[in-house]
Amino acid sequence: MPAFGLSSSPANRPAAGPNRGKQMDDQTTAGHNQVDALPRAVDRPMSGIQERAAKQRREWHHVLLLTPAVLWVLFAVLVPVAMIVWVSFRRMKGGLLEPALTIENWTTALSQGITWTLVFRTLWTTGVVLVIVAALGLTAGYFLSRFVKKPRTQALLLMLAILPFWTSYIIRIVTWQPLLGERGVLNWTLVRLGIINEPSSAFLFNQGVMMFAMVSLYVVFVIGPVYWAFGTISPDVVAAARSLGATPWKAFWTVELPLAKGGLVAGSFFAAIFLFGDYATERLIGGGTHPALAGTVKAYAGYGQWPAASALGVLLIVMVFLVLGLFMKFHNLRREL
């Protein structure tokens, strides 16, 4: 009895002796020349009905890939801004919000002189602080790029220099008060050298300690984006421009500093935007000598009064776009972040 899908019949079956090598030979040519003959799928070009279910099949691909992101931002930031808006129109009665919309707190915030008074201080204290950490940080990161050749000590600074944020940001605060205070090390190291004569108050909660403590904790951000963009920079590069007689200052002012500003000035855009936020250095450091809107919107907020702390809030915001406006006139941010 024949197996299932075999022909038992002679005319099937390969014939046996010389002529069987020549005959296989034969069916595989012939075999090969069908398939040849076949005409292929992917030469065939596609109708105007298939693209477009191709091209709808890859957009679906994409919005799928990017709804865990899109969602993210929705619920995580554009909610909370949503309602930081909403409640900047709203009204306070018995520690309850109204469900009436009013345009009250908008205009005693923006008539009152003390809310420009804050914008301008927020606006010279972050300048001024962003200038100072932009220049250190320049200095920082070219400097190991440059100058230290060895990449484990590379490394080993850089861990220097963001090991504090390991910790607490607040604690990172606390710790500037027994440094600066009237019994911290400070004094006692300067009474005892005789240089004053009893311990001051001097070094702590005013304007400039302030912003010290604000440069010290931010100048990390510039370091980190300088370094890397100043490792990129081709060591050829530099070569070619002092072999066509710029002196060192000339190759770095004209060579290399345009080609790493995209890390200086993506890392000065995020200390700005911790600094526009930073309401603990103004109150622990400061000491609320010198209010800024952080501070004040804190202030609001701890006594409840709501709508005030959103209106003030809204304004933080929108000033925080227009300083992202001016980051990208002088650099396309996008490309770095």
The other form holds:
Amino acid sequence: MPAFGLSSSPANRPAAGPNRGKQMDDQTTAGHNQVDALPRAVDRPMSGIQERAAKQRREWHHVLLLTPAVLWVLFAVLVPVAMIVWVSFRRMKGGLLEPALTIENWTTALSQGITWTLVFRTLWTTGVVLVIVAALGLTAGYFLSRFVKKPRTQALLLMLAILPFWTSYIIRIVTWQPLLGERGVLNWTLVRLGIINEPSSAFLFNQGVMMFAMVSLYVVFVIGPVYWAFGTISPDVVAAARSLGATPWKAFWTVELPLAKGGLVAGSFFAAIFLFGDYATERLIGGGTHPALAGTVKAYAGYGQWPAASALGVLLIVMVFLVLGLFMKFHNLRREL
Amino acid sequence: MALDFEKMAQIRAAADRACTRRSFLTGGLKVAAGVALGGVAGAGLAGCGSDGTATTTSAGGSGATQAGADATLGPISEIGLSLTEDPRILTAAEEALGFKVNGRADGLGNQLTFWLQNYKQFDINQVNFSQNGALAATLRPIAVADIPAWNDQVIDLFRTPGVPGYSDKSGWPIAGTYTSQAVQSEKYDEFIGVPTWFGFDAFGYVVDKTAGDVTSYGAIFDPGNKGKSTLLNEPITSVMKIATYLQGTNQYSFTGALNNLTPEDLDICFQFLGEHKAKGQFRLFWSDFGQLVGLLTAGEIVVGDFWASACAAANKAGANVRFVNDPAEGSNGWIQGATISAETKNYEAATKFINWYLESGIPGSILGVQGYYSPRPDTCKPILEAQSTTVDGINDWDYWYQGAKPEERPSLDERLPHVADWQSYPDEYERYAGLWTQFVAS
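For the form predicted together with its partner chain instead of the form predicted on its own, what are the coordinates?
What follows is the entire complex, opening with the chain shown before.
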């Protein structure tokens, strides 16, 4: 049997017309081969060897297409995660990891009440922000797709929502400080209007404001997918529902929303991933007095306590997978791929 | 002590062997003689000292003992705070030494992590000595003889136990500067790291906005400042300040040194901290210099364990912050200095650079006007005396070192006896870090 590399040599190909030579130059695109294979199969049944050769050729292309992504995931995701898991079973001394394995980091982490406080706080913050982000994203995306008629205006409005993402993540967070601080724009305005007598410190460095900032940071992750999802629903479907007697409200809930659910779930999942890992907003707007898991992982790492940081990091990763499972219950995200 | 001295000794032995071999190959018999005679032949030829082929150029600075420029040395790479990696300092060093010095500035928190991950690619870590214990296995000791600038002119604080500023309980700053063998033998002939600058940590407050007694750390915990106070988000220095406060006000008497608390002592501190956090005393926990200056300038906080240099920077930006030099309970001394990587291939260049740091007086004068002291004040003195950048009519030496305006800035001699203890790496560090992280998260 010829090896993968040899299977594409002309010797393995059926005799062919003028297109054959051209196709040989297009080895890297699997699509060409498949399209090409169809008429051939109809014209002339392939021998067993020829079929196997064609199949191998397709597999070889699959491998080629997949390789960069697989390598990337391997070195940028799987290897680091494996190292985090590995470090969570080690101890440190004098700045270096000791060779012996131990479960001490885990027994400490799991037996401490504070760990579960952190887990709860992480879920609470993510949950609350996610509900708001989903509600705002859904209404904004729906508005964009149904009530803005001109595609140009749609694109322009969507662009405006995405525009802040042209600046760095940290800058987008920090910008809330001069708006909400003691000498910030909000306090200045409220004092000027006589609504409050003295500048208030209630608008910055607390959990409520932190969640508010998080909503502003992550809502666009939902707006985009929801907008596209509604855009793919044919107007005929809605018209059909209406002509069968559904009120606009009922048509939305029973026809449009279920069809657009994928966009909502996919967008919310992206937002959730970011929320789980966002320790910067927590520190810069929340004041860092009530950190969640990610902020605590960062703190441990900064103090050179890598095993403790790793154990909590693994816990965070597990939580992300559990939440992914939960999202999959609502909607099979694989269908969106 | 938690320092891994066994490991350090192994590293030292290995490094000495490598050093001798390399010197022998490059410098020939002359160097071998120098190494062999190191103990008696004087600082210049000791250990990995200068080889016979060095091309000495007059590199400005302070004359005969200036380290010679040597084209065969370096380049070296170091990490430190933005204060130590000041381009003015690095440029002056390159001019004097004739090799490139790559400096990488980082925040206090990131510095530890960065060094642990990258120490093999760097030669020097200019670090707060309270972190040395966490880094022990990545550092190699430095022979005092390799730093000729470490001579009789170094202030007594770093050479003699028992002088003002010395802590009987912890043995610092001597115990934090020299390896345990060097301390035990009383020869003081080997550094963990070379002190290059030092200072005293206390607290600061915004004038006219802070309630309570502003001469005591108690102001941070005063009910009148509820929701407006802050602490540095870092276990070693913050916990030590709490202990200094509790001991200084006779609320509790600690069994161990203030910089090396026992588990029971720690529980007392964290009980105190936890109660105040639950009451909403702290507005936030700050993490770096720039952030603190921003918070002070924006008027977000009124009292906390501010750094002197951050107070000065905030005042330049229009704030009215006062740094309390010597609180009633005492200050917390700290040492910043140069440590050398266990994996360095440039030990000789590194020691020349460190020597220059002390001997030229240039870093000392740049850091001096930011409120910090050099272990060799004599080398900074001529530079500081010749300038008056802080207060009109008073030269910088008189202001920063001599206490020309004592109500703002007492003299170094006056401040030393007020040191409660020195920031160091505690034996129970893991417990410190764990409890602190839990306290912040509670």
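C-alpha atoms forming the largest set that superposes within 1.5 Å between two forms make up the rigid core. Owing to the predicted nature of the structure, the values given are computational and were not obtained by experimental measurement. Numbering follows the first chain given and starts at 1.
After superposition on the rigid core, the Cα of Q56 moves by 2 Å or more between the two forms.
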